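The chain below stands alone and is given in structure tokens; this is the form predicted on its own.
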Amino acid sequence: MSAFSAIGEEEEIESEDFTPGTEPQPTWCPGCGDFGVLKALKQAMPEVGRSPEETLLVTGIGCSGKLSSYFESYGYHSIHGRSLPVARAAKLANPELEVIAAGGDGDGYGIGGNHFIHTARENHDMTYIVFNNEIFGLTKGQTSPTSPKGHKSKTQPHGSAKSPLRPLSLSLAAGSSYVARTAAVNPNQAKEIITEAIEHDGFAHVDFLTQCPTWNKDAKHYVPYTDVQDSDEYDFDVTDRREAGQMMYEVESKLYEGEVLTGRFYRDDPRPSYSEEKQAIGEMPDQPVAEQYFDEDHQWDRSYDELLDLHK
């Protein structure tokens, strides 16, 4: 057991342990795909053996941002597009914590796009779930980075002139070591993929297709779908970067043609995480910063003293 939390204690974990007593019932619109993310996440946590006290969920702004209110764990509701830097800081301070970040497609691929790229590049050990409904939902239906070309909205009344961003391809190019796509209409696969993502050592990106029946009525509910791992039509090596990239491009193209392909597309298990890389070159302390607060014998280092010394 660490000095910081109950991490390390043996206990029986159930999915209902992650249902909060304060706000147990989500208030998303009827038919919203966000319910599927919450259910899959609750079901995944007992599979990985993590309790609410061992978990931190960081969310951004938008309908997806309410996830931390409906999920019993440590939670941090950050500002728009900033869930990843907050999650990164928490993981670096307390590596034993299971850190999960979540946001919408506008939050994660638009406003927070730069953080997404560099968190993937550095391979921070965390899970990032992006609720992809191809629209800005909470702000009442504006075009998002994943809205299809020609899609009409309040901000693009004549139809979007831009091709949609390709999140899977972007994730691979940026450096994610686990990339997958699932959908709210496929709960069994969703639970399995989120479980794998959490267990993965490195940056795991899950593009989660979540239908928005209120503000994106033109979008299909992502059915029927095809699990590429269960289909004889698709045969590729998820550990081969080139094959994964080709498959992702096909998946992203077919989504806007009405064919929904989900599954695991890339994983690089041997790649060291950011923390491991930092420890290897001596730039991370052996004792986590979070535990230093509870160590009466710890000699505190003040970085600003070094800066002052430079000016003497």
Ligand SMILES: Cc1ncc(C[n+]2csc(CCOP(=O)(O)OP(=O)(O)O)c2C)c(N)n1
Given for the second form:
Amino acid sequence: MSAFSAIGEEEEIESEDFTPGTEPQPTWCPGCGDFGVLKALKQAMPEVGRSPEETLLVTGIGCSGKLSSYFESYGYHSIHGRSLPVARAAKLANPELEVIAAGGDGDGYGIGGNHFIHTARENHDMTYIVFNNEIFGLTKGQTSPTSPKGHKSKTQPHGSAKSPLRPLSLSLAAGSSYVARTAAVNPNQAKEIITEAIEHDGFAHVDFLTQCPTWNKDAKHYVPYTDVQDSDEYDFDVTDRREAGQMMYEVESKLYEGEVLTGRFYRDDPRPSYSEEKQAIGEMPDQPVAEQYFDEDHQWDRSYDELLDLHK
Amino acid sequence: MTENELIWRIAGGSGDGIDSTSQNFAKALMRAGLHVFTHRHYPSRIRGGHTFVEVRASASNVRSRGDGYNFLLALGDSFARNPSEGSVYGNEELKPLSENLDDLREGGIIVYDEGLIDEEAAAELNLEERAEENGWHLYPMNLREMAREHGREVMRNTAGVGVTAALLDIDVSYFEELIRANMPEDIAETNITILNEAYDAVSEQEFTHDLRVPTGDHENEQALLSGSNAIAYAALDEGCRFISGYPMTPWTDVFTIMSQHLPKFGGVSEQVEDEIAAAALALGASHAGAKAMSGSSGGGFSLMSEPLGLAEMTETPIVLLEAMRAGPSTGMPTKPEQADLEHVLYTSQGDSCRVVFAPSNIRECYDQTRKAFEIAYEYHLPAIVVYDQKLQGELRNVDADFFDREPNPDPGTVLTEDELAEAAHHESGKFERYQHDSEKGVSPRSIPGQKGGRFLASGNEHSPTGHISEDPANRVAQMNRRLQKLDSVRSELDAAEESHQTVHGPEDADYGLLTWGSQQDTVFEAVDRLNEQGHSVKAMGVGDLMPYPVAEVTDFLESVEECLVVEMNATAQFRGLTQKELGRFGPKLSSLLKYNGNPFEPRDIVEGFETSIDGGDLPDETMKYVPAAGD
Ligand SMILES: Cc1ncc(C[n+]2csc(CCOP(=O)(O)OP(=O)(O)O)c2C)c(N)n1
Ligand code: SF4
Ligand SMILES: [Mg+2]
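Alternate state requested, the form predicted together with the ligand (shown: the form predicted on its own):
Full complex below, order starting with the chain above.
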């Protein structure tokens, strides 16, 4: 029997299971888009059929990082920018866990940008949700990597001289095998996209537009929005890297012209996940590392038997 | 000069095969019944640059490099950049010979490769004259030609070993066996031909020297290992099945060994984008249930600072290695130093709550790394093993059955699902992972996937279930509990059968030497010499840096009149730590400091001790003596 019996247990899973019992109430500002992520994620979980105790949610630091406080599951509230390395290693140690990482645009595209690139490149079987409010929320509204050019803040009093980072294009170039954008103002799509992302076997990146009415835009800035899959105006093949790339470029540019385009932009389903790649070359055991310590029959090799002859 | 030992120095360029040749040489002598010890000196370059390795061999135990050496095999640098005289770097081709002469003992032997260092070059060095003055015995041999004739030029080192064997009367079959074991058949046979050709060629000459290799016998089967081997094997034996890292000298060695062996031990190794990630991955793996480690050297360890603090705060067990090299910044990448002590003890914001061990030799590398895992997982904190470029690379023979130990796959203070069902839960259903009052300060953990164990691990200060909390009473309770773990660790270490502090020399000695980490055994050799010379000295090597072994060091310092603290850094960091921890003894403690890129030799310590007693200046201007406070 597995030492981790929550994993794969047959049970009825409901959205409400992911609401913490008595504490704590979210401290996000009224109207904050972060509520939208929480709601979408809670609704997605019954769809994917994973329970709180087989789920590990790893977050960074920021208003967005508080997600792990308001979502009932195993949680790891890490440090600024480092949710991905923590999360992907947990997945390697126990591939049977459902691993989700989340954080802000500053957290994921700025300070943690290097981890974003490499985690995408490796195609770990996990989900990464970036709360993109185009601002540093928690530290009071400074310019972030996705703030538009010319954006004024206390630390950029003359407006940002930098063009914003293109998160979708970067994600594609880095190697994500599922890339989508959704918005807090579009809860139905958000739930569907989060569900798909979790179900996807590989690194699924969701750029989630979350309005920050306190320091940046309020909800009306993301309305109206267009779901590119529902629109006749956009016709592209999400499995075609070149077409996806072009579409992403357009979507990213349009956001700064006031047009909000959302939807799925790329998916590469046949691509093996990182664990599969590692297993194929004999660098990852069949039995999850985490299981080995609880398996009384596991045979523990010793350096004395395996390696010492090399030194005699 | 003591001639019951051989100190053989092989010198050449990086890329000349100095390392592998010296390893085989050391192993052959070990198999011949000798105790061996190697010391590596190399520049941060892949090809060329002056490199040497010393192999010290004796019938009795050797625990340190010696003073100087008595046999030089100068291969000549085949990758020399600019063999012209006027170049900034001087004549590099000649360096393996010219740079090594100062340390060669009187009466020593020189074998050099005439194929690269011709008569003219030798004349330039006044070699004949200097040999006469110092009683050196010169054996110029055309190693290059021998190698070329039967194989390829790179096999010069094999020819050099053949010459060495003949001059010292070592049975070549030891080398033949190793060559056969390590090389594909055709290459092995070529090398063996060269080995024997060289042996025979020199045997025809008349020998002017008396030095022969000492003879010995081992009671038990021996194994030749480096500090890196011992650390890696300890990790494997503790059930470590996850390592993440980013290459950096000298930590790369352990990372490489682990990466090569982990897959067949059923584990996972990850080379990642940077050291912040490396440490964070180890945390993630540990949180999910693996026994995990990471590590780095100087700059890379600096990047681990923030994840290290996260491990302290979330109480995620983790073992980190810090392989020190000379700093600050990139410093001298291939040179040893002990200047990262304070860095390792205090890096990351907030009050430190970690365990730090500094092993001094191969056996301690193994024992203390195992202990580091045991403690990290039992007490839920980061345990750091700090060592250095010297210890990671030096090879030494150890009784093979020293490693015949039981593995320890115990994941530490973790509850099973049955235990979780009985454990304290908040009314919301969350497991109370961080309870205020718990035995020894350790609140048992659960692992994701376990039923009934869900909690939040947070780098923010948190309540018993892990939720962010700034309540003053909770804050103080959590801080006190976390720090209480260090007291518990100290009690456990104090009660253990074997202490990480080692004392050497007569118990009633008047003077003390205090050191830490890799310098210990060199200090012990100096202690023996000082006592032979009529001084009354003993030494203590300290392995526990945090929590500090207050009682043991206090006893030691109370028992001596004065104490010289020996360490490889410029600001006497260990002396500072000792005074801070003990709050006294300032007027008793003086310092001997070396930070020129080379580890101490026993004679440095003998001279340093004499200076501390008699006053005056140190003979070596690149070392520093700092008198005791108030002196
Ligand atoms: C290493 C480090 N640098 C800076 C900070 C301060 N800090 C906390 S959150 C944050 C930015 C938050 O912006 P974002 O990641 O976009 O998250 P949001 O609050 O907008 O959700 C910063 C700079 C920190 N916690 N750690
Ligand atoms: S500051 Fe902005 S991002 Fe943060 S909680 Fe308030 S509205 Fe949301
Ligand atoms: Mg933000």
